[in-house]
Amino acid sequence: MLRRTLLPLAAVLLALWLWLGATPSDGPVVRTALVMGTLVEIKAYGADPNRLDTAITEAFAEMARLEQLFSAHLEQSEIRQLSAARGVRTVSSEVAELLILGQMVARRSQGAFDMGLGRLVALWDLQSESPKVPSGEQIGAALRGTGPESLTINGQQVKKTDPALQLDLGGIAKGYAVDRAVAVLRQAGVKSAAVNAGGDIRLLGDRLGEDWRIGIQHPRKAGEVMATIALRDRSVVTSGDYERFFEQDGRRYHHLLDPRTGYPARGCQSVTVIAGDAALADALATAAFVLGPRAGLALLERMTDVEGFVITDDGQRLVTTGLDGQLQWF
């Protein structure tokens, strides 16, 4: 028996996006848009609603521009063209910056994070109406040429070690776009704002003198919050096996694929990472999930200015030392 589940974006957004306490008198201005296949909400506080609205428009425009660079599906995107290229290719500064960050996380996680899984992602095709488990032979072929050394990056010059390598930035690009949206808001003079791209959250400043209080989705109870945390000027990203998955013969097959095996990673229900940048938190959440509970938590402990927690496949909570005591559990 096969059961396919794509958790509704509205439910994810509700569970991950809590605003607790009294509403400040100034603002907010709140707008949503569909970018990178995800419902994005931008909320900004300030005394001038027109100025906030203009800044939000510019932030959404920046995210849409980056989608044109990073998408694995749009024909003219730089990532699609890089996947099709042979030899050295010159990329934009944004693509180079993102690839360098991704390669750093790939090496720090010993390959648990991998941007070269385009063929594997297409093979599993969890977005289709009838996904199915690929054969071992198909998975082996899709993994050829992947790994931390699959790309050589020199400035804006990029070369794939294997010409057949297909890139997919699904584990990092959304976080990068959130970071850029916040940069646009900051440049426009906004001091209090939050950007949420389907659960990839970055906070600009505080909430007019108060902490932002963020709720974390329960990985087994759709629409319910598992924990909350008070933060300011930080990013929060959660990766979970509940986001895109199907069930076959009583087993859950989800979108967080292990580059070492080609199959969905086992051992975790979800991983939440708190860091300064959403792009780094995005990649680390994927890497820690793939590594499994103990090794994943150890990776987060080794990273500077990064905290997080892991929910294991049997529901245990593992929390980094710097985050211990800061979470309110439900």
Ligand code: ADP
Given for the second form:
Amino acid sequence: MLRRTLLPLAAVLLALWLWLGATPSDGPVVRTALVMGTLVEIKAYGADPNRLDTAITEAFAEMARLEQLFSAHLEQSEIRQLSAARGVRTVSSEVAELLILGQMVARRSQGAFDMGLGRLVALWDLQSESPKVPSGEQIGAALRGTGPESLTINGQQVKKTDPALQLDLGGIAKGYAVDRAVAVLRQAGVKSAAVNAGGDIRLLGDRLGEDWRIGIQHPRKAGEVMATIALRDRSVVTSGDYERFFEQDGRRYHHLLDPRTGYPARGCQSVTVIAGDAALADALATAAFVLGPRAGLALLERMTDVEGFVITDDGQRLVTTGLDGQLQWF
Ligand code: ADP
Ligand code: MG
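Got the form predicted alone; any chance of the form predicted in complex with adenosine-5'-diphosphate (ADP) too?
Expanding to the full complex; the earlier chain stays at the top.
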């Protein structure tokens, strides 16, 4: 008799315990915020939604703090102050770290990646209501003083060779902020999360014991996934000519500028890079795009622990050898 009543009771208690314990950990906590002009999504899994929520708040706060350092638009940002400076200037360790990484990518890409294109980016002004193609003269003037040797970095001491050089970290800062957001989540005890800043993605751990399945945006079909890839603990960053562009006389002018010509780079529709750090992947995606399909893919092949693929202007797919067969195409 006693057994008969206790057993169902035990079953009910077990079910209740499973429901209370397991259900909250099944669904992720997902939040979005506007940072660095981009809608950023953070998704985190774990047993305690309140802790996840607090960790996500801290991660967004960290990204907002970094925007204050790296922005080319905010008057008081360190990057704006460095752009305005003459002579040697001491920067924060974070700005120095990012500049050193960017300069490494600048060298490895023979200058295709260039953090000194601030005047050129401002000239094209792709953010404006009605952007138009600048004159060759204006472009020539905006390119003066740029190039891989335009910055000398010695620890936290930075010197611009040409005082008029204006910095723009748009090709790398978002990735760095994603890295820092993941570091904050990890420090807060989060084991499983994905941070996505408009196509700059970093994964922390796995997703419920499985790989995360990441969809890559189709460069010509808005809102459609072109390919998926299964990953954990990696970063996936895509640069494309579809993100910010205008058309004039039947030509597409976009935001990835070739420092050799001063015009938007030709040859690619998009480049996707997979690496450990999102900052590195971000800079390499921009660099490979600017180099063009063949040289861009060769750059990705040369880098250790880096994979990726290029979609050419005629829709061909070029994939690094280490990634071959790991993509699912649609
Ligand atoms: P997003 O993910 O915001 O589209 P990308 O990583 O694709 O950014 O880089 C594009 C941005 O990088 C541009 O908006 C500009 O600020 C900057 N940029 C443009 N051309 C270059 C270049 N050749 N080297 C470095 N940065 C560049
Ligand atoms: Mg980039």
